[in-house]
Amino acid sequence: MYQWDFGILWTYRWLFLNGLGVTVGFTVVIVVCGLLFGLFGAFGTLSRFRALRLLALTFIEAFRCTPILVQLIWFYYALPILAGVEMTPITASALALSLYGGSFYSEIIRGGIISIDRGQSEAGAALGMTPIQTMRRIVLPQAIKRMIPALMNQSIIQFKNTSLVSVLAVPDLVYQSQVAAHDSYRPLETYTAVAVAYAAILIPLTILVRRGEKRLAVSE
């Protein structure tokens, strides 16, 4: 019978601290910059531009329909090469996560914004309102409370999706977790203690995600 010992890991704590750092960071970097490229896609898709819109759609679809695994080993390998840049495992890896949750967030936010009755647009026209000044004033409040559960979902997606840079040897808890494994040769601990520690951020984060999604329902 393998005899666990969970005690060993006390040794690699300050290891799995810095590794967790780095995952809390980069997923909220990587957030941050998905969220921004969200906006310019959904808002692409939704123009009365014809180019505009393939561009966006483009963007969207290469993101949604390719591997996550395979993104960050194109941006770290192959990006440069074509672009003649050099990219350092986090920067390669922050520009892949972004952009792939960026594709996802699109259509979150297009989906509140077309869910919001036309006749609020035509309201804000009536008032003698821009284009600009209706979706900011009337159509986005509103839909930016429809969409606060699914972006909430797609970021804890995003922060379970960090787990994979570890394969470009960014120093995050896994990487690190790899590490000890390694060293203390002890990996079933090792990745035990991991998912524990990722459960016991995701699941109050799950949890209040859902008592937000029936607050809204009952607000609605």
Given for the second form:
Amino acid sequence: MYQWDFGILWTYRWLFLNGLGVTVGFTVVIVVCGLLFGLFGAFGTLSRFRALRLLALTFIEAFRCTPILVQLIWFYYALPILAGVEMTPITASALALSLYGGSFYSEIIRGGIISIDRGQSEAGAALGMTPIQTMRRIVLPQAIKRMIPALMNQSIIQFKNTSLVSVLAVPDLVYQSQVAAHDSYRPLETYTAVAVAYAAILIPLTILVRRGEKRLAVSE
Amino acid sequence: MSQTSKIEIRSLRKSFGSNEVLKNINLDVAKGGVVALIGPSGSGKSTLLRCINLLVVPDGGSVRVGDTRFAFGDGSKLPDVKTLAKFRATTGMVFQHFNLFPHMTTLENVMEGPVTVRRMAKADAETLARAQLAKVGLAEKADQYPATLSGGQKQRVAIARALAMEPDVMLFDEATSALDPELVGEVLSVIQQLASEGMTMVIVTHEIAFAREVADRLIFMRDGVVVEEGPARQVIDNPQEAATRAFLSHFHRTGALPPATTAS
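We have the form predicted alone; now please give the form predicted in complex with the partner chain.
Full complex below, order starting with the chain above.
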């Protein structure tokens, strides 16, 4: 029977904390940037202009239909060779993860917008609103409520996807625990602790969002 | 007549794909006039109504409401979104399914047009909105959300919302078709009140008895053309065309209106 010894991890507390900081910070960046890409993708695919629709669709499918691990490696190793664009591991992984997340956010946002009954925009138009006013005042406030669970879900996936940046030697939680595991010969304790750390951050967040949803649902 | 008419439609055409929905439609509505559009489903009456405020953009012909005229078809450019929005602000529309904004209270629904489109100060818009809600008999529902209202109440809020824009004309697209029978009367009575105040209106309806009572002109459409047109009572009581007779035979044309119409 394996003898667990979590006490050993205390030695590496600063390493873990450091890694956790990088992971959380990274998630904030890729969620925010991802949402911006997502807005572009969503409004692009809904645009009246064919060229914009095509561009948005290409972006979405390119990043949605290829594995994130491949994208990370591609951004870091291939772009310098093909386009002469040198990036630090952090920039490359932030960009890849934002675009990857953005492709999924696009579809969530687009889905939320088109789920709102056409009659709503017609009513806005009949009052004399411009399409932009209708979107801002009528459609989006309703659509966002419907998007929140899916956006939250995708952001949770994004948070966990940051663990992949360790392949580019970005010192996130997983990378630092690899260091700790190699040093302590205690991979079981280390990775268990890492799993607990991810869950400890995500579970309170999900509870918070569930509460928020209930409050938003009042008017419906 | 075209000199005094509020709404003037000439040679209007509209197709959806290969389906020609409106074929060369002409229509005049006098200032203060009430025109009822009747006909079987698929006859193009709703599309015609939606062409009047350009929610549906016609393929050909022209639409004039008040002093604003748009021509469509070869060589004429489609109006841009700003022009369209400005034009629609002068026409009120009431939909079959109410289309109230569910994320806003009743009061906010009615204030939305004045605040967002007419840039009215919030306080003024609220005064106006409360007055409109009182007019449709729903002053006490101001702070409720649409989901808590009955169908008839929702439709009356929708009418108040349209009236808050102080439109020149009102368009009703089967405003009572989605209502339970016992709620039809309260909506019809509001429309009747508007008619008596001299509002120019075009009403798409299946309430033949109501059309006979309230409309001064009646248009019967079938398959995208106007089959018969004339004073409402005359057409309903004594239709000239066989198609009109066949259609009207499905309805009670006279008799008492639903109860609430006499209440106000």
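Please read these numbers as outputs of a predicted model, since none were measured by experiment. We call the rigid core whatever largest set of C-alpha positions still superposes within 1.5 Å between the two forms. Numbering follows the first chain given and starts at 1.
Core-aligned CA displacement of P204 at least 2 Å between the two forms = Superposed on the core, P204 moves its C-alpha 2 Å or more between the two forms.
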